[in-house]
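One chain comes next, on its own, written as structure tokens: the form predicted on its own.
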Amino acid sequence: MICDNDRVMIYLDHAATTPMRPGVWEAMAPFAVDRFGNSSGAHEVSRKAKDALEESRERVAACLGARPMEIVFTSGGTEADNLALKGPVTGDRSLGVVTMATEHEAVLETTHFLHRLGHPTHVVGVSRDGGVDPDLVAGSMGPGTAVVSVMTVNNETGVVTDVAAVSAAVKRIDPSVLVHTDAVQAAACESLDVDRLGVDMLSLSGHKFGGPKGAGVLFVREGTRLEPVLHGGGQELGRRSGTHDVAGAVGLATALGMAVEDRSRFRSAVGGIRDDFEKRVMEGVEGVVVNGGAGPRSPHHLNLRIPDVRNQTLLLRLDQSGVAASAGSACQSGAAKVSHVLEAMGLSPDEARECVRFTFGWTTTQDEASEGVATLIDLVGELR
């Protein structure tokens, strides 16, 4: 539970950010007061900043099975997103990207604007359980294709995706084609070796698995041609200038450290946490699906369709009882819209609207859980 302006609340909404791990942020704290440098100087302050940027570094490339020069740091998701689509191709309207029709917004508006700007782009469509079919994946490519992103671990539904296979497929046909995965969602429960996965890049962001807001990752694989979005000073070797957020990297890096330590604990006791609210939202209330549920899921979703009920009404009567949830993804969950990545699996506009998203951390407990569903369970019976 959380404690906000004296209010107890069960927060069971971790797909959209998550509370920090104990001690990341007095990993981060002396670099934010006593150790402020700009670690691109060259006296002892810089020297001290420098030193905990490449450590952290250091850190996240051994989680990612990758070489400390493989790692860019960013502000978060949406730049290593935008830097992975826009990098390979700019410059050159004759390459574009593939995509799937369910991934964030921040890869697939890159799409979109890349489309804009003329580059070649197809978005590619999901089956009913919002699976991806390798084969289609591949065989979307056009002889212009410069990069295929695919989401590890859907943020709105939790679908996990074979991106082993994915890539697999489309270095069959082409093996200059860079595979580029958004992980954002993934860091807590599935293994991230790039090079089991087989990618070229790979997205992360800090505060979805216990680290800072604003603090992000792109691993690059070494050789790959990638354009600056943000040029200036030249730092992270030439591909992504701003002086560092020495505090944001560190604290990046030990919730990434963390994580991967908690993750056999955390698909195990966080799953089991959320198979059990499920099952008793299945036991008692009449006629719900879980959206994404025939496949592959992350242990800490659960997208619930709750027929004759609005997902908007229903989500500020569980507020209004000390619940936080969402309706999707946290970029859109304040404007209404229907869910594209529900409509990309077939749903209609007001089966959308009828849906609602629960996803579990590395905080919640059985106890919070229980009390979640009951509410739940009590409010739709309210409401119908």
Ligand SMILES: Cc1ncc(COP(=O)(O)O)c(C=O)c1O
Second form
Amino acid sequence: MICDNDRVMIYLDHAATTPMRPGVWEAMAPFAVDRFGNSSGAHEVSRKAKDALEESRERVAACLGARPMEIVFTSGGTEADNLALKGPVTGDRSLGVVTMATEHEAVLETTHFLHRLGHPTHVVGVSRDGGVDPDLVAGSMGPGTAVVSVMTVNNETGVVTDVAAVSAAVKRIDPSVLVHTDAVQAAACESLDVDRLGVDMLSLSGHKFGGPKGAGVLFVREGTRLEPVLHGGGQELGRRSGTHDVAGAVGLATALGMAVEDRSRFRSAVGGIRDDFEKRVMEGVEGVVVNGGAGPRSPHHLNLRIPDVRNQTLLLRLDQSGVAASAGSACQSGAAKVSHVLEAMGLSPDEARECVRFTFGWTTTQDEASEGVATLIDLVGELR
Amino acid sequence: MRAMVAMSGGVDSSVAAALMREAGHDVIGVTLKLWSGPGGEAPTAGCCTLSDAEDARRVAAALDIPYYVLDYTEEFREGVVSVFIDDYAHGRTPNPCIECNRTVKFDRLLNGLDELGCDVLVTGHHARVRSGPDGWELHRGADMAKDQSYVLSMLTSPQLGRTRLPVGEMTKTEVRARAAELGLRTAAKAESMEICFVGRGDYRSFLDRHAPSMLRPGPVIDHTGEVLGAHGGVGGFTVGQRRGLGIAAGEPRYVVSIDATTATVVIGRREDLLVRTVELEGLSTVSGRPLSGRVEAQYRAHGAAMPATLGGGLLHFDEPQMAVAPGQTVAFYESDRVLGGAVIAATG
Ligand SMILES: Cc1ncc(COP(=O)(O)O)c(C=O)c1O
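May I ask for the structure of the form predicted in complex with this ligand now, the form predicted on its own having been displayed?
What follows is the whole complex; the chain from before opens it.
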């Protein structure tokens, strides 16, 4: 429950962002004030910052089954995705990217940009359930394909992709093709062992698992050659220049550690709350469809199509009733827009305008969810 | 009472929201997203730009009212842009802002009030809603120079009953002063004049993208049929237009009529523009009852109302009028009270 002034909100938009885990802010604070040093200096103040940065790198690496030097700190998930796609192909226009139609804009728009620059790109379609066929992905590769990018958990529907299977299919055809996964939505619920997933690159974003906004990570397997997106002082072994956000790295590492620790509880407890919410909606509202409901799905996403109810109307009423949810996809002004993810799953624009996303998080309680679903059912009854 | 304020990001709707809040109502602010470019981008000019939405959002935040952006791009494309293009295609003078007010801002929002959990719609128009013996009435705003009752002349009494126009009682100067007093960031903001989806007055590139047939070259002729010149497309010409005809003539020439089917622009002298009788379509009245007889008729947003007689789908002006063009809206008044409105189908 989030309290701001006297308004009590039931917050069911954790896929957009989730509050910091307890202690994270406190762990970060010293690096904004007392231990403010630039981690690239040669004195005591600097060393203190550097120690914290490198310790954070080790902690993140441990959570991914990676080596510390394979961790690149970025300004968030968007930058990590950009580096993963642009880095391997920059400078050689014969090299390109294969990705999925349901990816986050950070991947899709980067792919479109590379296409405009003349790189070969291919966007693979998905099934009605949002699932992707590993062989279809592998079969979409061309001679210039350098990177295949498939997300672990979809941010709108929660559909889980079997990244290991995609990687195996890709590597069977050409082991030199790099496999990237945007695991931004997955950190709270999925085990992210980079060897088990078989990936060469993996993106994370701090604010999706209880860390700070503006802090992210790209895992880059040792030996992977990347042209940086940001050139400059050569930090992060030249892969990402810019004075380190030490506080951000500390916050991200602290939160990731907590999220990993909390993972099995999260799966059962938050998953149980989501399942109960879903069951009640299905019972209480006629004709509801769970988008992506047929295949493997994360425990904390729920994307519903409620026929005959326009999502922007429902979202406004939910907000007025103290429930924060989302359309999954919004433009800069906050207006709902037709979701490319749902369109890729075969929904018409009109159907996509009937879809709302509820996402649950580490703070969600059963009481909150019960109240939220009761409000939802009442409102739908009124709007129909 | 719960009020939904349509906030355009201008000073009038900002103050309207503030006044409703002061009056103790539950207020929410909404901005309509009506148009986006080919890449989904917000317009950069006109009344609905991204920076306008940002102004509206900031004003709502300052007033501590919930604020939403509602997407009505589909409705706008169908109800306004396609009509605009169609009007041009028929040589008519389109009136997209009136069409937008009617079909999107009022029709949609008023019909959607219950769904959105609100009782009344509030806008920043300079006009007044009053209750009269026959129901709700629409009157000119207190500030004659800024009066906008003309653009609302298609509203009906039941619609007016769910509409509040709080700044209609004020002059523009008072509105600005009030906004300044409240510290609203829109207090000194300039008014927008452009059509939001065309932007920067660039009709040609808009038509090029959306209605390329409007850019078919054709002849410029006079009333005898003599060809005086050529033009690059009827889109962009308006009856009464004088500049940009590309004709060197001794005396001033004006566009007298436009025939889009043959891509012909007819020009003539000033007196050829005089019109006494016009044919109307889509006549609607505030009261819902038929209207005929003596009226005062205003056919331009900022023109005066002229004495005329209405009957049988025709409007006869007492005195001939200049540059009355098909497609324009006519609003009928009795003194300050709006009786109804119609669209000019043809002039004769
Ligand atoms: C799947 C996915 N990828 C990337 C991002 C972008 O991450 P960030 O907000 O850290 O730039 C998000 C979050 O919006 C996301 O959900």
